[in-house]
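A lone chain, given as structure tokens: the form predicted on its own.
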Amino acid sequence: MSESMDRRRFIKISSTFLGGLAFTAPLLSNSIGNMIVPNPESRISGLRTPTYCEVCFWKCAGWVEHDESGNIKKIIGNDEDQHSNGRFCPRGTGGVGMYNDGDRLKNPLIRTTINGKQEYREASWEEALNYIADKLKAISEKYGPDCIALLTHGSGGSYFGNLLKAIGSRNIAAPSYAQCRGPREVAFIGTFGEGIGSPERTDIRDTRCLVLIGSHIGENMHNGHVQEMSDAIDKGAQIITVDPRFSTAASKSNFWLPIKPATDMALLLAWIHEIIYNEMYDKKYVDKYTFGFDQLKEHVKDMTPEWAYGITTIKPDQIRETARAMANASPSVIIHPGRHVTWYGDDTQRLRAVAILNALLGSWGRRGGFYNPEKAYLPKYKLPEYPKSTRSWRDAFPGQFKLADLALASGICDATIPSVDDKCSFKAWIVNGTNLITTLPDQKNTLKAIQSLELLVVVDTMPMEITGYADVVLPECTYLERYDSIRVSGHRNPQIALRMPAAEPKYNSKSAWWMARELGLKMGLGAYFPFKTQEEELDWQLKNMDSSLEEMKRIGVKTFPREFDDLYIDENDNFEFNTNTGKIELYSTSFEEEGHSPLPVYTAHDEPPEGFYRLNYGRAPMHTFGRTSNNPNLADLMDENSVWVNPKVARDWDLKNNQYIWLENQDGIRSSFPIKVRVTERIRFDSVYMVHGFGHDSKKLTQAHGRGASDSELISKVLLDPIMGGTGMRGNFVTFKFKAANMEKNT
């Protein structure tokens, strides 16, 4: 092992730190120094409290109900949310399993050197704190404040966030952008100069047609999106579904189209070929609304759906059917844009076709189509003005993905490991709620990049992989048992929801926004953090903007009236899109002055090799990513992945039902953990499928441990998006190997 390597080796979290109460006790205290702790009288009262669910980013709202003694019992919808009509999925009532999960982190634990091993030991809040706030000031100094990042998922990132821009470092991120749907957003803002936003503006309720292409409604478990689909299916609408597997939502469909992977573009510029030259668009939306037809119209002359069936093996007589279909129920009609869309590398322009195929259609801004959402006005309180930043993760890579609204994770990352120039090399992160060893593509990059740290600290409430490489572990409470941040996120009417605790935190735990105040009062921060609770915060906001936390403890969500009656667009108005040309650009001006090509082209992508099949990943509706697989209410209804085979290609390598077998990719990358084969017709003969999040090799996940193999760890290869830094992670390809990598190498 090289020197860097072993300045942070990985440390396997003891079960001393796991299951000790160590440093619990001035939980009972109103506060440890100059730290404050909730007080007890903010405790539950009643038999319910309000909150939010965060298991999935759906953050539906809901009550948790209590027993007579004051114990969480259960979690229900709130009926008066628009994220869950009142109903939960199956991960929201699983909730209550984080709460009560054995293995969560306990105390903040400290990376030592004891006779030259590297291990953790507990340490006290204090302590910790003052470790993290001294480095992260000395790193300030010695390299500037731009070299310290935040990495995050989840609520706890506007603390931090708030924290980072006060040293004076704007260089924070999500893996929800660059890994998930960063491609969607761009390429929507250069068609109609707004994005989808979250959750997705679809107004699938009232839809009389539903494309889904690659998106798993159903699986994914979009809460309010799967109740819709079921009551748009109930009134007769028609479901389209192009995916190389019979997934859920295939199976729910008018049609089916098993398409080859890697194809989809041409799929979508032989339905916009159909549409134009069929004259099956919206002629009045198109000419009113659109710039750039002609140039479209003569771009997909030649594909045709016999050009197209050539590349996607998709009959042209399905293609001509599903594009009649479309046409017969617009503007009634959506293709839906997903949310995990970082597949092959050109996905911004796969998403532009997209939204192409959606405004020929007339379905932007239309009843059954996209509506536009409103947001309530959240006040924030006026705090100094930040430090002003010099360097960011762009100057690693100029010139490049100047479309990219939001920073890029995998682009810090990479501007994490020292270049020749060293003119942005970062050397702290703090990691919020993200196991980036599983959410970051090519794992041996990131540990790379980790290894160039001087300083990582890990915010979570697991003892996931990424926590065995800090130097300090923070352990959060769950969100059952802290305030956050009022949610805001938009609707078709302004909404707002409260998160309160329906419980003391347990251990030795505390909530992200009390650990972001902390730090930034040890680093002289404090005119960035001007409230002493975050219940006082809570309440000024909601003071200013007609309400009142007393109010919102009761009533858990409330709606406010859209200030414009503007839910669908009025087409006596002429209404102005946020584009160059204020116009839905089906010829995109903004790529254009970028160097990108202004209509979507169709790119042939890698077949896989001989005895290899293209890696297909997805979700279940009972687990979030690898943030669930451990929870021990989840993992009762799915304790482990399976690698879906075709019988096909079972039979040419004798595998057969619930066999276990071990994956390995191209790059001789072979699962640390082997998986159940189930043999099915349900997938191509040229894929394989299996659901993302297990395999975890942390000992400490006891729920998840070894259980099933990690898609994550075989996806080595990255397809970089040019126009926005997606990283494209469907270009991988395994085969079957019977032997663990360690056996074959003693054999």
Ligand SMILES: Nc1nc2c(c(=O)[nH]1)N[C@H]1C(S)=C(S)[C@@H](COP(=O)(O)OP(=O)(O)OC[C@H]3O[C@@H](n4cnc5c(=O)[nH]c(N)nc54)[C@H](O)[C@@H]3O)O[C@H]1N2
Given for the second form:
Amino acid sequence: MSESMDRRRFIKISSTFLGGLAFTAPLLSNSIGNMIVPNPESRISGLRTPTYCEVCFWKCAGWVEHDESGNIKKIIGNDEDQHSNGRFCPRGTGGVGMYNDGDRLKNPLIRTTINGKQEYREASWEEALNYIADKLKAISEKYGPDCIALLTHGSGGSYFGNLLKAIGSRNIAAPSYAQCRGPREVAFIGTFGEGIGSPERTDIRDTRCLVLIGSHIGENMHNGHVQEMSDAIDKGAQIITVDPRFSTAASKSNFWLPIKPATDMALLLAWIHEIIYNEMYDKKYVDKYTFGFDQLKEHVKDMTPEWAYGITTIKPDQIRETARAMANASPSVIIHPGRHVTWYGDDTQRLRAVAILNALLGSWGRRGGFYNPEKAYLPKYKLPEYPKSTRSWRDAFPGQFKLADLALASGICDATIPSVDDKCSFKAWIVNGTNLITTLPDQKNTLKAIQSLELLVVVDTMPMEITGYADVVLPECTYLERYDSIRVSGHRNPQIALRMPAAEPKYNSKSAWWMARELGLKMGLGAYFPFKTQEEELDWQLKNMDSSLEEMKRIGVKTFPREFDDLYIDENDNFEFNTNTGKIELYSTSFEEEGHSPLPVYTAHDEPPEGFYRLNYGRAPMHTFGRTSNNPNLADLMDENSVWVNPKVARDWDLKNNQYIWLENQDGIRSSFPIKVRVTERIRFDSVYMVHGFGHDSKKLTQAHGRGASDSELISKVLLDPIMGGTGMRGNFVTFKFKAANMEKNT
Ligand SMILES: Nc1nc2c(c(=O)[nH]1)N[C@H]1C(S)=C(S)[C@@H](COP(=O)(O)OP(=O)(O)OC[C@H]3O[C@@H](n4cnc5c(=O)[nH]c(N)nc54)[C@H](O)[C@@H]3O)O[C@H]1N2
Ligand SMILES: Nc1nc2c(c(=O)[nH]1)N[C@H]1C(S)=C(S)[C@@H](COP(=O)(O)OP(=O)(O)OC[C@H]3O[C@@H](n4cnc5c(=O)[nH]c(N)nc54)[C@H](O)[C@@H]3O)O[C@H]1N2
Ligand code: SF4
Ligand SMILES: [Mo]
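Go ahead and give the structure of the form predicted together with the named molecule, now that the form predicted on its own is out.
So here's everything in the complex, that chain up top.
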């Protein structure tokens, strides 16, 4: 191990309890809608405080109910809320486990070396924050403030973002862009001049045909989506699911197309071909609003269902029948853009094909297609101007990823590893609410970047893997113990929601708002933090938007009328799109300007080598990534993942149900922990499937440590999207091993 590796050695603090591999049968039901918990009648009784959920990023608004002594009893939905319609998903209901988890981070920790051994020692907030402020000042003076980066996911990002901008850096990135929905946003901006956003602007409630392409709503438990899909099914909507796996959504579908993985582009192009050449597109809409139809028509001339069959294994008849089903529903049809779309590196182009298909069927801006969301306007207190930032993460990638509209977490990671042609490698990271070790692909690369840092500050609630590499760990209180910014996400109506503390912060934990401000004060940047408490700030904002903190504490959610009647496009209007041509660009002039193909092209991707299977991964309804695997309430529902194996493959390898095995990828990386086999017809013979978020190696997670295997450690190959820098993660292949790596070495 090199000297620098030694400098920041992962500190494993041994635990008293090491969980065995006992298994609780999951209470998973296959039905789509019935996982969402309806509220009991008795909701008004007793004390309650408003919140919005932080177990995932759908941000449902709800009520925390207390008993007489103020103890948290349960969390339920707020009926006024458009994200949840008054009903929480199992994870949201189990959110109270985040507050009760005995493994939580309890005190600030500073890395020290005692007798040559690296350890954490507990520190006071004063000491920990002084340490960070001094280091940040020194790094800023020596290298420039823009060598400091913030990697963040969740509500604390805006407070630390304010701090970073005040210091003079704009290098702020969330993994929910380059590891998640970035390609979708860039593709839709390139086509319609607008992105999709969150919650997605899909009008599922009123759709007549919903096409899910590797979007597994039902396991992907985004609350409002799941409810609307369930309602749409009840109202007779057709569901078409394209997935190599028989997902929960597939089980509710009229058509399941078990596509050969990595070939979706061919199917999309064949659908476009069918719809154009059989004149099934919305002619009036296409004539009036789109640009480049003739070029598109010429481009897909030979991309027939027969052509696509050879690539996708989906029969021509099925391609024709599903194209007709979509056209019959037009314009109330949604070819869903998905959310976690960083798959094979040509993802932005695949999402362009999705956008084009929607445009041809006239669904953008139409009832049952995509609506126009509206956000409530949140007043911002006037702060002094931020210092100008002179260097950015983009400087490390000259001429590349120009269409990325947000910073890349993976880009910042790469630009932290010193290289000859980049003079600005990052020297300090503040990491808030993201477990980068399991979130970014290629762990070796992430660790290399971390070893190059002079300061790593991690703000988290739990002793997750990333905390073990920090110089300073700051324990945040959970969302149930703090205020946060007013939720203003766009929806059918502008709406705001309040999160306020339902309990005092446990242990010695504090809110991110407080931490960022204290650091600001210590660094002489007090002018950027004018409010003494977040309560004061929220009250100022709310009073400037026809409400008050007092009112929001009482009602939790407030809905405002839309400013204009423009939920859907008025067809008598000459609507102008925010693109170069003012039209929906079937042929993308902005992609062409940047040297990318203006029309989506099919490219073949690598196939698994002999004896290997494509590693496919996804969500389970009762967990969010790795952040809930230690949650006592949710671990009760599912406490490990399994690897789905087709019966034919199981026969070839003599694998039995419930047997534990290890997975090894194409680069010889073997899973640290064994995973249970699930033999099932629901996965194709060329792939295996596992749920992301298990196989934690932090021993401080007493419930989750060593349970199941981690897909993240097996994703060492990255298929980079040349358009916006998304990290395609589905080009990895695994084979089966019957021993742990260290057992093999010893025998
Ligand atoms: N291998 C693999 N990688 C993936 C994915 C995958 O499916 N497989 N999915 C990708 C996608 S779609 C996304 S969006 C990203 C998500 O990536 P992340 O957001 O990094 O997901 P988590 O691993 O859950 O990490 C969340 C961290 O926030 C901490 N946390 C929870 N609540 C709070 C809080 O209130 N305050 C603070 N400060 N911290 C908190 C948790 O303890 C945890 O350490 O991952 C991407 N990476
Ligand atoms: N319960 C729960 N719900 C969540 C989350 C969570 O952690 N837990 N996370 C949320 C977040 S941040 C995100 S981004 C979303 C992600 O959710 P989605 O965007 O809906 O789905 P993905 O994770 O991209 O895709 C998983 C599906 O793609 C299929 N698939 C794999 N390869 C291919 C292929 O080549 N072609 C096709 N057509 N399908 C393929 C898999 O079999 C699986 O069913 O979920 C959100 N909802
Ligand atoms: S979907 Fe579930 S976990 Fe996500 S915010 Fe809503 S209630 Fe919470
Ligand atoms: Mo995501």
